[in-house]
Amino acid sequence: MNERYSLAMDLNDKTVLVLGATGALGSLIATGLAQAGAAVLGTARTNDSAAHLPASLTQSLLLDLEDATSVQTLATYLAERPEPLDAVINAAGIVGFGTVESTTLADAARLMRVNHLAPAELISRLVPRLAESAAADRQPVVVGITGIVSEQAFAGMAAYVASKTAHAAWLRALALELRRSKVRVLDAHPGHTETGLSSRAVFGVAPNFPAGMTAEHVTQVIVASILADETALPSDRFVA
C-alpha cells in the first residue's frame, strides 16, 4: 500500500502494537502506520502464521487471545519492555454465524473471549505504559475495530454481535476514564468488508453477504483517521 497520509499526530519515533497483524486489515494496518513513520509490534497467533506478517514490522510477537497464558506474557513483556508505547491496535478476531437457538454456550463463549476479554484484558494491563506516553506528550490512542455490527443487530449472528457490542461499550468506558489522562480512544465501524474473515468462521455458515468495501479502502480510512487525531469513526464514514 503506497498511501500516503496529511500528519497531525506524528507517528516518527513512535512505537505501534497492532493486534491481529496477520489478518488482511491488521496487515494493511501496520505497513500504514509503518509508512507514516511508526515502528510497528505486530502479532500473530502461531508461530506458522507468523509468516504471513508484514515484511515493514520493527517485531514480531506471538499472542493466542484463547489463551490466556499467552496475553498475560505478551502483556508482562511489554509492561516491562524499556521502549516507549504510544499505540495499541486492535485488529484480531474471529466470526461465528448461527441463531440464537443453535449457538451454544461454548461457541458464544469463544467470540467473547477473543472479540473482547483477552483483549480488554491486554489493553487494561498497557494503560500504565499509554499513561507514561501520554505524560511524554507522545499522543497516545487505542484503536478498536467493532464493525457496524457495534451499531446493528442483524439475525444469525446474535453471538458476534454481543462480543463486538460489548467491546464496543468498553472502549467508550475506557475513552471517558482516559480522557483525563489524554490518552485517545477510536473505535472503527466499518460495514461487511472482503477480509475473507467470513470463510474462515469458528461455527455455522456465512450467509450471502453483498460485495463488500475492500480492505485496502478501510484501512486507509482507519489510518487516517488515527493520523488526524480522531476519536469516533461510525460506519457512515466508510461509505465512498
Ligand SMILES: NC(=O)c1ccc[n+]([C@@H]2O[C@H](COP(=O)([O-])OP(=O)(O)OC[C@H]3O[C@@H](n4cnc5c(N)ncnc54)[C@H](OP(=O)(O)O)[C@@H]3O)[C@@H](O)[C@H]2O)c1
The other form holds:
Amino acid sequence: MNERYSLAMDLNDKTVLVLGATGALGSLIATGLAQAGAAVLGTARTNDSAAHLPASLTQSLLLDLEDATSVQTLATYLAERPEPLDAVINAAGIVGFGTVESTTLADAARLMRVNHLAPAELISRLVPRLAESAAADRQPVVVGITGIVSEQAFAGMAAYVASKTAHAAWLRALALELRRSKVRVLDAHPGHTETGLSSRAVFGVAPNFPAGMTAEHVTQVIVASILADETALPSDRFVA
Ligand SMILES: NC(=O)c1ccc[n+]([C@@H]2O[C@H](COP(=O)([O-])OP(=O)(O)OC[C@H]3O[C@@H](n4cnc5c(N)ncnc54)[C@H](OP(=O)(O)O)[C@@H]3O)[C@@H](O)[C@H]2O)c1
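Having displayed the form predicted alone, please output the structure of the form predicted in complex with this ligand.
Time for the whole complex; same chain goes first.
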C-alpha cells in the first residue's frame, strides 16, 4: 500500500494494463499503481524500447499502435486471458508540430491513429473484460491522458490537438455508454510536462515552451485521482 495516496479504490488483487509503460509518464504511473498494490501489465512498442519498462511490472507486453496486427494480437490475448482485467491506462502517444498548411495528410493520419483510433480500438475490444470486472464489484476504470489540448487549441499543433480532442470526445461518449455497467472513465488533462515528448516529435520541431511541470507531479495527480475514484481531471487540477 502506498502511503502517499488517500485510497478509495483498492488496487490490491487488481490487474491494470498500462499502454506506453516505457514512457516518462507511463513508467511512473505503472510504478505508482504497482506500489499501490496492483499487478501491472505494461506495453513497449518494440523489443528495444522494452528495456525502458519499469521493474515493477508483473508482465511485459508488446504493442505497436501503428500496426493493426499488433493491436489485434494484444486485444485477443487480453480478451482470452483468464485473469480479471480491472483498468486500462493509456499513456502511449506521439506528437508532431507544424502549421495546418505544412502538415501532410500522412502525418496527421499517423497522429490520429496512434493517439486516438488504435487505442480506441483496443479499449473497445477490452470493454467486455472491464464489464466483467464491474460485475464482480472490482471498480474498473479506463484512463486517458489527452492533456490540456483537449480543452484549448494551440497554433502549430493542429494535428496533435485534433487527435487528442478526438480521443477526449470518444472517452466522453465511452463514459456515457459504460455508466450503467459501472465502468469508470477518467481523462487527465495535464499541461506541458517535462518528459522529453516534444523533443521526440515524429514531424516538425517543437516551439520553445515555457518550463513545464515535472513528470513526478503529473503522475502523482493522476494516480491519486485513479485511487480516489474520480471521473474528471481538468488542467487546473495539475496547477501546484
Ligand atoms: N509530456 C507532456 O507535456 C504531455 C502533456 C499532456 C499529455 N501528454 C500525453 O501523455 C502521454 C505520455 O506522454 P509522455 O510525455 O510520457 O511521452 P513519452 O515519454 O514519449 O512516452 C510516450 C509513450 O508512447 C509510446 N508509444 C509511442 N508510439 C507508440 C506506438 N506506435 N505504439 C505503442 N506505443 C507507442 C512510447 O513507447 P516506446 O517507448 O516503446 O516507443 C512511450 O511509452 C502521451 O499520450 C502524451 O500525449 C503528455
